[in-house]
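We begin with a single chain expressed as structure tokens, specifically the form predicted on its own.
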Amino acid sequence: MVLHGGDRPDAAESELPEGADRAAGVPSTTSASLASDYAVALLAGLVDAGVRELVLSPGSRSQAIALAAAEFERAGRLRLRVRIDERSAGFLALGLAVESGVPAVVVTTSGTAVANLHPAVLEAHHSGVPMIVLTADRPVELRGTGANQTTQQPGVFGVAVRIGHDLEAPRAGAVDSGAVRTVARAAVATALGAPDADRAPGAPSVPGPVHLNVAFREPLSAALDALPAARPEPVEVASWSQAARAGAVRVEVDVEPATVVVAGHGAGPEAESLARGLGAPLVAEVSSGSHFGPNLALGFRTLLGEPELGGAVRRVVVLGHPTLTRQVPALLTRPGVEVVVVRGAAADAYDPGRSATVVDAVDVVDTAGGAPDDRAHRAWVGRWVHAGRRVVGDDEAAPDLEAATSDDGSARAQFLRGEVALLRRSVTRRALAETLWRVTWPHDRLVLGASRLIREVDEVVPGKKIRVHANRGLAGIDGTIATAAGIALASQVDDGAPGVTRVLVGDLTLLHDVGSLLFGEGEVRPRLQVVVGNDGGGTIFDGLEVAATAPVDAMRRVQFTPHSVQLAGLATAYGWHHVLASTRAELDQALARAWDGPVLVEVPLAR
């Protein structure tokens, strides 16, 4: 794909400013600050390579980049997002990149500001999300001297970045914009996992974060006369699955059906196609991108423990990163089970038993004794599919539709009373999961926080081909609101885009990222519905084995961590709408309403 990230004018060579050196790429601006000249050249290179989104948090040492970014936005060549908190900024950039597939740039000043990006960088690393971290620093002569806001920034992210560059601050003379442009283009290519010729030397071929640490000397900024002409040369890179085809390995259809395809987070639609190709049941987590199709087996936690189903499995093909069950890793480490792992964009192949055959891609090959559509394979898949439907079942009796249209007025009245009573019921976790799933369509986005609720969704919702995301690289609760805001902003760039982004979180997940509710003056406020299942603490810990033996007061204080935050007041403080959805009717109304700004939908849940 060619990564344009938006419309930018193509500049003919004749449009370069007078005096510009077309061969060497000498900058078209000459300000009173080398820092500003360098910042302009670097941003121009990134934008020309395909970057379209930049997120920054304010700071003194990074002012040249910030002011240059504002000029690029004014020229229509960049979309600028400003956040006061660096951790929110990092996860916002992550969400923008998740949705667009193009690396977003996140900019900070020096010192602790850089460290605040670490959670987002780790998530991007483990999930294979492209990101460019651009941090301002003190020049080398001030490092190690106790200078204010100065620490060891080069290498601060360790192995979590694909490559790190400590870029020397300009000392004198003109900035070599040709050299800066080369650095910028290589950073974009490396973040995308582009071919070897484009990436920085020594960088791996999987997408992920890149760190550019730029040391600036005073004067830290100056007025900008003009921006260099656009010279679009976006990085071209095939998708990971396309690039991996060259190394595909043959996987034969079983003669006696005994294969299961497991799709973890980020597996993509390839897992669903592979399951059909192998004539195998599909065990797909809700954020896999493959939770749909005729082979989808619901209720797989239970099915994997049944001797005639999970016990009969002899081969598992894994795509993506499974994180939501204990049953999957137990299956993959069971003696006698062959495990084939298809390596994806994540940093590590999922191999809990350290015994899997790890491949870049697979080609399905029919054997002489078996085909995916023969009677044996249809029966094998059918047993899983039908058993899964029985396991999931329904937590309520089906409505009596005959009574709804009966000639007997009393029967119709009884039916209507039952329907009204149902709408007045309080919302259960299952009802919350099913309602969100039901109201979400392909033009919408659904983001699931790391809480008890994502497991509820994963366990009960039927197959549906919609865009679902969760930060499952490290499965932390960090930055969920910021990530969802990034996904919403990127998916709603076109004003005509009808979609809504909904994020389902527990109350602790919301409170952990409460600062990301802040949209500053002049910042775009997306169509975002944050649905909070509020049970007053971390009920996910109630499922730990230790909960049965530990002192109740200790578990309550150090694991459940109760709180008494009034979410309505919190929403008001940040300028959000708030609605309390205590019943199913109120929940339906809140989710269906067209809000004129972001809304916090609070759903009380029993512990």
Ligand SMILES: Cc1ncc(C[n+]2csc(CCOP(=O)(O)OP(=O)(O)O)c2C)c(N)n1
The other form holds:
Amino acid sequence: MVLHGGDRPDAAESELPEGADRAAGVPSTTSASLASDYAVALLAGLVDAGVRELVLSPGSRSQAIALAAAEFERAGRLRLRVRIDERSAGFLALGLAVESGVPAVVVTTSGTAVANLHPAVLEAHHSGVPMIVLTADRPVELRGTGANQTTQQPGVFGVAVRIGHDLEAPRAGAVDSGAVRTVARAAVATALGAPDADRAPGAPSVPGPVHLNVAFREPLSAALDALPAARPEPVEVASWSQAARAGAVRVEVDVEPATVVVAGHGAGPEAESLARGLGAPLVAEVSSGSHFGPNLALGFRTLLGEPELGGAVRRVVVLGHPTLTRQVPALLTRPGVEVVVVRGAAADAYDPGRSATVVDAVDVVDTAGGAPDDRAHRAWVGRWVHAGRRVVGDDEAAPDLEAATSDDGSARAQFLRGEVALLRRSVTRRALAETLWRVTWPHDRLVLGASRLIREVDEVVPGKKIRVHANRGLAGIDGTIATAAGIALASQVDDGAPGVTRVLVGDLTLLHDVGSLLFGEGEVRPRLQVVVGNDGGGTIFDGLEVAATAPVDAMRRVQFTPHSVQLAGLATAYGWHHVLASTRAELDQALARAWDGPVLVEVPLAR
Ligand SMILES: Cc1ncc(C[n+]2csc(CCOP(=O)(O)OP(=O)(O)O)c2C)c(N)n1
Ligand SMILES: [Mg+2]
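Moving on from the form predicted on its own, please list the structure of the form predicted together with the ligand.
Below is the entire complex, every chain and molecule, led by the chain shown above.
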């Protein structure tokens, strides 16, 4: 075994569980292919360490792993998902891991197939999502000789993986299944961010991707005998927040007025309880996991610009990764504002001013500054919360409910005409955001694509404790459908779960990941509603300052990138339902219906 990065084979071996008899080294199976024996031993190790999901794309060099995976699935020890496109496979694995918290394995053959995983690996790296990337390779004697489909795979993901191992199936003799099990177990521990796990120098000790590059020689596979018996021994890792609480760098923050808690993507519910503990308003992005609670300040883009609110802030405690506004980084870099950043699962602590105190945990203490429920704190939070409600307000006048039950027939008729007219109105971005939010319940999942619509949702929706995901590690428009499919599939593993996963994307975001609409024959189809706000191109760029001065034609061609794809035809081609929801009534109906398969809900939006 050659390690690149952290060269610590001893540490890996010391992970051997008590009683696991490495010396025994019995081959897992007795097939006529060491490649197959190795693949079986590796998958057995991963599954015993807790892996439940494996995504693969077909290929020749990876056949031993693929066929072994099929066998593990047949034995009910693994769920297998097959995707033709490795980019889809990578993001599918990401989504499965986001939902389950357990690393999913993604398997590819050699060559360009490997590079197609790079976007998902980067996103997993930056957002701290566990993943195990298993790439098949040529053996070392064929590398650098121009052999077909052979490139430099070890290290191809650079610093985006927590660690990479260049492994090989043995040339002769038997597979040392104990040693393979150790490698598998260590990979799971590293992917989960275990504090004492193997890592390349400088790699952050948070969850993320691990690369296992495995070289196979001919014969590349053979018929498999019985699988080795299961020896389940899942790797248990405390969540980063639990680990942080247990030690590491902590800071005492006294309860003092003029503090704000900022919750970016992935902050989790800790941000909400911290805001209450500090008696501070909570500025929480929509995918923070803390967009709820009595301290939530809606409309914070506006509030941060108001002198008596944002202007009065003296201290900010940041959790998660804020990405959706310019106002938050502006606040954090303003002179005179003290910034405390609580490190999370993301690879980098968010510190735009490079001056924050970065900690693992915050302890709240009552001091002379006061207590969270004293008058000064209640007033401070109250000002933010009330101002926020005013800012967000309502899109349209509230219905006159008295008219609905009025004795006057004409008043009632007028009320009904007004309601019908509302339902016939075309859908605005705001109505789309509010409707999706309204129909999502705790058993559902909501996934938001990058671009304009996530910002619209972030700006207008009220607090609600629901699970919202967005790929905000790098905010790419790629892989959104596949990520949502992974979340949907993992959330519907338990058949009793009634929820549906909805993903809101722009039209270019859909078209970028159109290959992920493909579910091959026999593949489990997710309970997924893809809601596309179709405005004919990338309208987010209309908001760039340069749009005011650049030639209109050039902006249209190189930024807006117009298209006239028939989404209905696209959906049909991939065997999806399609529904056009031009009015609010149609949108409500489309989202409420129990579809027997994935559906594309197309919502035309004005540019
Ligand atoms: C992989 C990737 N390529 C390019 C971008 C830059 N980008 C951000 S938003 C966007 C356009 C999105 O258009 P659409 O999905 O239609 O959303 P809209 O803004 O129109 O609502 C692009 C190209 C990106 N974020 N990720
Ligand atoms: Mg668009």
